[in-house]
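Single chain ahead, written as structure tokens, the form predicted on its own.
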Amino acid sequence: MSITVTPTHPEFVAGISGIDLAQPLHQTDRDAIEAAINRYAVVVFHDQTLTDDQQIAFARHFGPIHSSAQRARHKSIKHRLVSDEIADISNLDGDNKVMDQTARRRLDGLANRLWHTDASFRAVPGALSMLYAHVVPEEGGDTEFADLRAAYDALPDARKAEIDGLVAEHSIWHSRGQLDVTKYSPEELASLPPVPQRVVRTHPGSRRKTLYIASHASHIVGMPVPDGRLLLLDLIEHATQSRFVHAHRWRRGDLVIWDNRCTMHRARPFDTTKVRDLRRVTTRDVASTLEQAA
């Protein structure tokens, strides 16, 4: 049986169903969810029962996949999860019990409240991420996402026209920095240094034009820093208006897939004292943004 897209708006989000991702994936079906990646740049998948094994399993069908970064920059606590492969977006400490308000990883991860893009703080930097929800609260905790290609589209020529050519700085510290979760050693702060990625993009997939910003951009090359970063701000607040943005609500068992190279998205608030177990495998794109088409 062929799979079933869903769209959930004519260009961005679908629904996908039909198939068994725990089971082999035929090339058909792996061509197709593609497919609907690159027209809808979010696609989900309910009532889905998935080992961490039968993750990234399936994940390699889209490419290499990125070691997970909480590994570089949490070098000193337990983790509870085997595979550096897959990145623990939860509020589970190694003991899988709930973290304390004041756990150095909780702290680190409140980021993902700010609206962002995987990865994007690599020389490499994410192409698709794929997050997979083993326990979810009943309420709160959704993820919304913004669909860049058309909040690129929705810009004014001018504005087309100045931000051309111009690139960012991207850093995961900074992003941390805008909530002062600062205290990293030395060495971890080395190990993920900051990196180039232009501001607009072409999505390989669909061959449109993107922005690409988020809060791990820290500010334009070659401009003051208060312009840049106000400029970026501007780029945002402009793209996560109303008309380009979707929330998702978790479900136990969906898979959502985006894609990194066209969208942002961020978690939103929910009672922490709840269990909130998600796990992410997110694939590596061909190369820097820098030595891609503009």
Ligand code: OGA
Given for the second form:
Amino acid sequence: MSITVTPTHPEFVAGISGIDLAQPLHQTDRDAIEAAINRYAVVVFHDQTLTDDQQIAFARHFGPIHSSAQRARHKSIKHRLVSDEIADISNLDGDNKVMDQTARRRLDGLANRLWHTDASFRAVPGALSMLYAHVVPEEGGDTEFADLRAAYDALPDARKAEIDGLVAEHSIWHSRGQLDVTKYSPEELASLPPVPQRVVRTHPGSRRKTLYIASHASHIVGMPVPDGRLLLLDLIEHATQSRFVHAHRWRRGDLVIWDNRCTMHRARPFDTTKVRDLRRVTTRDVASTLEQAA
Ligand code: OGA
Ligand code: MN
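Same protein, different condition: the form predicted on its own was shown, now please give the form predicted together with the ligand.
Zooming out: every chain and molecule, the one shown earlier first.
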């Protein structure tokens, strides 16, 4: 049986049905899923039952996986999930208890509420993120997505010319810093130094031009910091107008794939005394955006 792709929004986001992702993946289905991602940028599968290992195995069909092994972060805390290839996007601690308000990992995770794209702060950034819902709260906790291709297309020509060729500096510490989450050790800071990324790139799968921006971006290389920051804030404001945004309301068993190369996303608030257990695997892009087509 082959998959069915059903668009959700005029510009992006599609539902995919007719496939059990826990089973071995056939090449034709893999290619059809990839084609849907290239077209829709965000795809949603409902009613899946995946172990962490199955989620990782599925993701591996789409590229090498970003591992957190070399990070100096969080070395001292007990982790809930074993593999370095899966990120714990939950509000649970190492003992499966809802984290208290001041828990370090909770404060770090709050930066997911800012518009961003995953791992743009790494030299080789994230390509596809695959987030799977184990437990979701009854209310709140949606994830919102913004289509950065449509946002780029809608820019006035003068603006397109102005941002052509610009490079932004991205750092995980910049996004955390916006929320005053700043108490990092010298080892942590050194493990993820700022990196340059293009502000406009061409998506390799669709050949569409797209913005590549995030709350991780602090300034524009070669421009006074305040001017570059204001430009980035303007671009984020433009790209997150409601006409470019879709909110995903989670159901247990959803697997959502988004393409970090041409979208931003953010988590929305929920009652943090309730459990929200999502887990993410992200594939690596092929190179820094500076080494890819502009
Ligand atoms: C992520 C992320 C958003 C959410 O997993 O990268 O930003 O809604 N998650 O949890
Ligand atoms: Mn994210």
